[in-house]
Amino acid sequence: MEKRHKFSIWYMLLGIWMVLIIQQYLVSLFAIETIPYSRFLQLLSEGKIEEVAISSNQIQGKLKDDAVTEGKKKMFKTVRVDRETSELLNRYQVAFKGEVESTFVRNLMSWIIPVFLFFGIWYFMMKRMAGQQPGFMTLGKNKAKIYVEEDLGVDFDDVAGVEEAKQELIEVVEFLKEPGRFTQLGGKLPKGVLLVGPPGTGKTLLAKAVAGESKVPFFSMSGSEFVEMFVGLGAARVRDLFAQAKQKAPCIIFIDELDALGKARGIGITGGHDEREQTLNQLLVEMDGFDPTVGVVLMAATNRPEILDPALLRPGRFDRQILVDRPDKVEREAILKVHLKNIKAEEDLDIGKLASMTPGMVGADLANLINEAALLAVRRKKQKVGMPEFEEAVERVVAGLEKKNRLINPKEREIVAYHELGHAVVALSLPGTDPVQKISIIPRGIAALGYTMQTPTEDRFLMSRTELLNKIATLLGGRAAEEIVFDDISTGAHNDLARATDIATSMVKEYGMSVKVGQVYFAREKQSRFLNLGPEGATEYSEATAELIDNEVREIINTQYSKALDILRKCREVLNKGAKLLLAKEKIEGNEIKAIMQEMQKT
C-alpha cells in the first residue's frame, strides 16, 4: 500500500535556500565590472583588450587572459562617449562589432531555472495536499482502501464461532486460488456473496479472512462513501471501482453497510431520480457486465436485508446469502479462546463458565469483555487476568459501570434491597427460570439503582407458555415485594413493567398464546430481522380486536403479579433475612439466597 507523507514547510524553506545559492553562484560566474571610459582608453592603448561589442550607448568587452590579475574580472563595460572609437580601434588593430553579445544563456541560467524550481516545489506541494484532500478532478475516483496480504494479516484461524459461514466461503477461496479447476467443467462462481447478520458478528472480519486466505488484493469501501451531493458522482465511483478491480484481478471487492446504497428504489420522497438510486442502478449494471471468470468476487455485508432492492438479490447478482448469526455457547468459547491469546490470563480459567455468562453476546461484545477484564487486572496491579475480573467485566457490559460514590439515603437503599430480593425469590421459587447468579444494590449505568443477574445454563431458542409467564412473574417480583413490605410502590419498577408488557403483548399478538384471542398473528408491522428496532407501519385489525388484545395483556400481567404476591407472602422471612444481608454486604451471590430459602424450608 502506498505510504503518504504529509507536506512540511521545511520542504519550501529548503527549496528557497537552494535557489539563493544557485543564483549567487551564477551572479559571481557571469559578473561584469563597470569601468570609466578613461580606463577603457588606457587598457586599449596598453593592448589588453581582446574584443568589444558596441551598442548605441555603451561598450562591453573582454580582457585578454594575460591582462586579468587577481581581484579583477575578465568582462567589463563602459559608457560610450564619442564617435571616434572605431578609428582608435582600427589604429590599434582591435577587432570589434556593432552589437552587444547575446545574453540568452545567462538569462536562462539565472531566471528560467529558478522559475522551474519554484514550479516544481509548487507542484510537489499541490500533489501532497491533493493526497490529503481530493480536488475537483479526483471526485469521480473511488475511495476504496486497497489492502494486500501483508496489510490484512487475517486468515480463517483468526475468525472463530462462524464455522458454517466459513465452510460456505472456502469455495470462494478455492476459486480465487485455482479458477481453472472450476471453469473446466463450465461452472461459474456466484458473482456476489452477501453476508447477513446482526452488528458485531464478524462480517467484515470474515471478508478480510477470505482475502487473506486467497492472498489477493482486497478493495474495502462503505456503501455511504459512494453517495455525495454532486449528481453522477456515485455512479462514476462505481465504474472506477470495478475498472480498478479488473486491472488487479483476481481480487475481492467488499462493500460494507450495503443497505446505505442498495435500499429498495421508489420508496423515497424524491421517487426514482435521486442520486442514491442512480448509484444503485450503476452497481446493478456493473454486476451484470463483469465476467465472473476473471476472478473478481463482489462481497457485501448488511444487517438490514429486508430493505434491500429485490434486483440486488436475484440470481446473477448477490445470489449467495450467508448468515453470520449470533454465536451459541460452544461458538462463544471458541471466540473467547481467540481473544484470550492476546492477554495474559490464568491457566485455570473456566472458559465454559464465562461463555455461559454471556448469552446473546456477539464477537465484538466478547472482544470488549476481554479488554475490560484486562484493564481491571491492570488497575488491581495483577500479573494475570483471573475469573473475578472476567465476572466483573460481564457485569460492567451487561449492567453498566458501578457508581459507588452515588449517595442514596437509607430509605431508598432499603427499598432497592427488597425490590431486588423480590426478583430473586420469585425466580428461585418458579420452575423453568434462569438461575440467579448475583444480586447487587450498587448503582450501575444511567438509572439502575440495583440489579439481579440471571444467567441461563444453556442457549435457548424456544420458550413455552409457562416459562414466559414465569418470566413475567419474576419481573413483577420487585414491585410485589415493595407492596408487601412497605405497603406502597415506587418508580423503580419502570423497566420491569416495560419488559413484562412486551412479553405479554408478544404472547397475545405474535405467539397465539391467548385463549380468547386465538391462534391469530396480529403483528403485521415490518420489523428488522437483526436490529432491535421498534415496529413501523400501522396495524391491520379492528378496534374491537385491539380492545380484546389490551384486555388479554392486562389479564396476563395482573395474574402473574398476583402469583408473585403469593410467593413473596409465603417467603416473607426469606425476604427479610436476605434484605438484611444484602444491605450489609451490598452484593451477594445467588447461592446465598438459595441457602437461606432451603434453611427456612427445613424449619
Given for the second form:
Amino acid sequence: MEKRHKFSIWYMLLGIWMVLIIQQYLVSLFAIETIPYSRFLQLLSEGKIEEVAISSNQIQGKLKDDAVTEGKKKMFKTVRVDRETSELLNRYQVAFKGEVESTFVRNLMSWIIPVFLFFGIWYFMMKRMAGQQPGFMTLGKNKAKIYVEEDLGVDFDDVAGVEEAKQELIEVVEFLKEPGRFTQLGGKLPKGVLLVGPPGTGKTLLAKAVAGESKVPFFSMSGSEFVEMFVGLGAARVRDLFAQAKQKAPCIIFIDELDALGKARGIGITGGHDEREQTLNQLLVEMDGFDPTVGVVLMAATNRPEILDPALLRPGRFDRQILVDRPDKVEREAILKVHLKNIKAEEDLDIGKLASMTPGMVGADLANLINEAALLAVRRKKQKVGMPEFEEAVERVVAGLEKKNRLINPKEREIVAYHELGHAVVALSLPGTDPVQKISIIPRGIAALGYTMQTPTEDRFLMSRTELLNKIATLLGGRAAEEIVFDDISTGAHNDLARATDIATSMVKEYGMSVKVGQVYFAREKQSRFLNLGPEGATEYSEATAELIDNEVREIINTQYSKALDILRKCREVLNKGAKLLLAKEKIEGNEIKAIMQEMQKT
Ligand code: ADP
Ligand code: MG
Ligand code: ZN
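Swap state to the form predicted in complex with ligand ADP from the form predicted on its own:
What follows is the whole complex; the chain from before opens it.
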C-alpha cells in the first residue's frame, strides 16, 4: 500500500514536468523559429518581412513567401533589443540577439516546492493514520490479509498447564489436518470454539498453537479492530474476512477479545453502538452461512463471557466453550519449564519452590517473571540465571500484581482454604448432598476467591425437605469453618448467605415446608422488572404473616448454621489436615478429603 503512494506522487511530478518541457519545445521548434535581433534588422532592411506582432519584449512575425529559404521557417520570433544598443551594435556590425530572462526555473520552484510540501505532509499523515488504523485506505479489503500467518512457530508444547483445553482442541487439529476424513463419516464439528478464561492464561497462545499444530493459515483479528470509525466498515471487514478464509480453507479464523465486538446488543442507552451492532449482526450472519465442512474453524477468545450477546453462544455458533483457567501449582511448574528453555539458567533450580512462591499468577505473569530474572542476572553480570535472581523477580512481580489487586495475601489464602474446606466437609458428612468434586483456592474473577465444586450424580426434579436443609447447611459450612478456626468471620461468605437465604425463603413461601407458616403459597409470580404492576412491595399477605415468614426463614438458617458448626467441630482435625493439603496444592479432589475423613474416623 505504501509503495503505491510513493509511486503515484513521482509519476505525477514527472508528468507535469514532461508536459511543460514538451510544450515549450514543440512551440519553439516546429512552428516558430527564434532568430537573433540583428538578423531581424537585416531581414527588415532587405524587405523580406510581411507582417509583425509586437509585444513588450518580443517581436513575432511572418516572412514573405519568396523570402523563405531552404530549412527556414515562415514564422519567426525575436527578442527585442532597445534602439540605442541595437544601433550601436549595428554600427560595429556585431551579431546580437535579445535574451528573455528565463523565468522557467523560478516558476518551477515556486510551484514545485509547495507541491512537494503538500504531498509530503499528506503522505506523512496518511502513514500515521494507516499506522493507527490499518485498512484506512483500503476500506478493510487488505486488512485481514495482513494478519494471515502461515507459520506461527507455536505448537502445543509451547503451551503448558492447560491439559484439559488441549485435549479438547486436539479434535479441532485433527479436523483441520484432514477435513475430508471427518465429513466422510458424517461427523459434524462445532463451528465455533470459544476460549474463556482470565487474561494472560494463554488463550491467544492456544489458538496459535492449534494453527501451528495443524499447519493451516491463521486469520487473526481483535474484536476491537472490527469496531471502526466509519459506519459499515466493520461489517464489510467481517464479510471480507470470511470470504478470504473460505478461499484459504482449511484454515482458522481467530477473533481475539470477542467481547469488544460481541457485547450484548441494545445495552447502550446513548444509541452510539449502531456500528458495533451491525458488525455483530454481520458476524452472526456469516457464522450461520458458512459450512464447516469446507474446513474453516472459527475460534474466539474472551475473558468476559458474561457480557457476550447470547445469540453468539447459541447452537451452531460458538457452541463449544473451553475453559482456560488459572494454573495451579503443578501447572505453574510446567509453564515455568517452558519459559526456562528460552534462557540460560542454572541446572539445579528448584522449580517446585518457584511454583509454590507464585500462587495466583497466570502464564503471562510467569513469562514476565522469567524475563525479569534474566534481566537481573544480566545486570549482575552473571553467566547463568540462578535462584537468587528468580526469588527477587518473584518479589518484583508480586509487588506489581498486588498493586493491581490481583493477588491475595497469605492470610487471606488461609481463610479461603478453611472456608472452602468447611463447605466440603459439611457436604461429605451429610447424606443426600451432591458429591464434592473439586476444591480450589485459585481465585477466579473478582468475586470468587475459591470454590468447592459439587456435581449432582443424576438429574433431579424433586428435592426433599431434608435435602434442601442439608444444602443450606453446606452453604453455611464455609462461614462456620471460619468462625471455628479463626474465631472471626469474613465477607467472603456473602454469596453463600444469599443462596442459603434464597433456598430457605423458597421453602417457606413456595414449598410449604414450614410448620408454622403452613402449606400455603405466598410467592408472587415473577414479573418483568419493567412492568411493575401494583405499588412497590405490595404482597398478598398481612404484616403478621410477613413477620412469621421472616422468622421462619431465620430459624431455618440458624438451625442449619448450628448443624454445620457441630459437624465441623467434630471434624476439626480433618479441617486442619485438609487445609494444609489445599494450601500446598491449591486444587484437590473431593476424594482426597474423603480419604482424610475416613482415616480420622478410624482412629
Ligand atoms: P491471553 O490471550 O489468555 O490473555 P496470552 O495467550 O496472550 O494470554 O498469553 C500471554 C503470554 O503469556 C504468552 O505469549 C506466553 O508467553 C505466556 N503464557 C500464557 N499462558 C501460558 C501457558 N499456559 N504456557 C506457556 N506460556 C504461557
Ligand atoms: Mg489474548
Ligand atoms: Zn463459600
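Residue numbers count along the first chain shown, from 1. Keep in mind that this is a model prediction, so the values were computed, not measured. Only the largest set of C-alpha atoms that superpose within 1.5 Å between the two forms is called the rigid core.
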CA of residue 166, rigid core aligned, shift of 2 Å or more between the two forms: no
